[in-house]
Amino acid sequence: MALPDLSVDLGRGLVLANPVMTASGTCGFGEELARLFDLRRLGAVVIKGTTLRPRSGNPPPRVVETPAGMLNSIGLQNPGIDQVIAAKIPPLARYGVTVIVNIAGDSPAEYQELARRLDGVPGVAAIELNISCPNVDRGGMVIGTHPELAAETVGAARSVTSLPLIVKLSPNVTDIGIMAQAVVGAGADAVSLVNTFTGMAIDVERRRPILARGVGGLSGPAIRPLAVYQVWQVFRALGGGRGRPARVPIIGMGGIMNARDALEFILAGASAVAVGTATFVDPWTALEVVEGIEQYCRRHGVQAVRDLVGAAQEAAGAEVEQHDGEQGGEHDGE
């Protein structure tokens, strides 16, 4: 049979060869990854997490290891905008892959500076309002419980540039079907999700939090289950089901390890899929998802992995609709 058709089209012209991209945060700005493999290959580079100026980050320690994931803290450490815009960007940019901006601000007229300098920049060809880091203590996730506030924070972005916008939403909120409804409607072209949840390791020895900061955002395997679900509800709240596209495409991540984990996001509702915390344990496993993604669509006679996008949804019927209505309780990160 002909080879699968793996392209995505994630809206306003930006189509990628294929739905695997690095999650931001998880390989510096590309370059480290250039080193072992062809970034051509995979569908995106989303860089690490830009602000206007530049960051030292969080003090440490300000990583720990969890059981199956990681709790990180590392407080948006960069070099600011104008150092990614000048030293960053072109290197990766002749290599040829397709690039994702993540930004992140204090408040809407930051959000919109940033978009204003990176409009027009060679090389870039999206970017992701990372309205969702639980790592600081102002901006980031104060604006992603807020649907007010971040549909203030996306219009001000979209109306300063014309490149794709990928709003980042955040799973620590009551209902995340209402806040990608409330950035989609602002104009985001995209969402992705989840960020990291936050979370605590204490030193018992110690008797102290581990995390210099206190708090950090878990990630990896340990939260894979709760992502999905997530995605599945974004799904449905963008009017996906019963054979139609939700509104815009999204974007899944949290703890994919391999083609299968990334597949049940895709069976959830997911067009596109972000490696990231399995990055630091085999630096190929973005690649490998790639490869076992197409594997999956030989072995099952699917000419198109976009034909896969949001099929679970079908298959639960409105059995899961009703257990949608009587969850109990409430419910990134750089």
Ligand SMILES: Cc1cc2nc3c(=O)[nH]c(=O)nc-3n(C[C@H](O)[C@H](O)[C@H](O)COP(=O)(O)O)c2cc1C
Given for the second form:
Amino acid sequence: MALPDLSVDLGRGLVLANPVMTASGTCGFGEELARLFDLRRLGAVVIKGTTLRPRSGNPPPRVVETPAGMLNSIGLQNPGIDQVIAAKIPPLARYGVTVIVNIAGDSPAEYQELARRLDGVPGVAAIELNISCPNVDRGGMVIGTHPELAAETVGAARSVTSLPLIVKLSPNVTDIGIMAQAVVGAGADAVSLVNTFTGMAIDVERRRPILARGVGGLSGPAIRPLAVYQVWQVFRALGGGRGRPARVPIIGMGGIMNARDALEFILAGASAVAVGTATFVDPWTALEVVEGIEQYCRRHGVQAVRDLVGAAQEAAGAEVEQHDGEQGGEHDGE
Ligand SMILES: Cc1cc2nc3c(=O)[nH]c(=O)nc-3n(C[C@H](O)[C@H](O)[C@H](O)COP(=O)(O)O)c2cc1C
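Having seen the form predicted on its own, could you now give me the structure of the form predicted in complex with this ligand?
All chains and molecules follow, beginning with the one already shown.
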């Protein structure tokens, strides 16, 4: 059998060699990973959330390990957009890897200004709008949990750049499908999900939250079933179904540790996936996921990975259909 075709088209000319990227904030600006392996073997590198001005982030402690995951409250520590454009993107782009810049702001106007500055910068393949950061007091998740504000933010960025726009959705909403519809209606070329789930850990001896900021974002394998289901829901909310693609491609993430995990997201409806927390455990994970997906395709006689997108939706029985439409029901409380 010929090599399986792993390429994915994320819209507006953004075509990746394979569906595996890094998740923003979990590999900095790619420097450390570049010392370990050829970054071109990944579909893309998504760099740390970048803001208009430099940010030092939240005070420590800002990371805590939890059962099968971690809480972080980094708070978008980054050197600011000017420094990122001048000093971070050029060396990364020289490796020949597809570079996606993750941006975060306080208001639609700030996202617009960030998008304006990135438009036309050599080496930038796409922008990911992080409207879902749980670790900042203004902007971030506030925008990502209000459909109108999210749409306004995407529209503002859309009006100043022809770069592909990926919008990163928050899982901390009642219906993520409504958020996906709002941002796609405003011009998003793709959606990525999920960002972290808001959570907290308490030091019982000291009787106070462990993180200095109190709350943080939960990531890692603990969130994977929740994230897979949100991808499943967004695929349907965007018109995907049996044999029908979603209106825009979905990038799935949340606790991916290996190729099997990544395939869950793809079969639920994701065209591509991102590896985050796993990189802290084993920095080769993303590469192993690429290789594992390729092996899976060979083993199952799959000619193109895109043929797997949403395939579990086709197989889903009446039970899933029914449960999707229900609020509660007999599974309540499980
Ligand atoms: C330490 C840390 C920093 C993060 N920073 C960002 C960020 O700057 N921008 C962003 O959009 N997401 C950020 N995220 C969220 C991840 O990109 C990803 O959406 C989330 O962690 C779920 O994937 P995972 O379980 O594979 O880590 C961060 C996550 C972690 C753990």
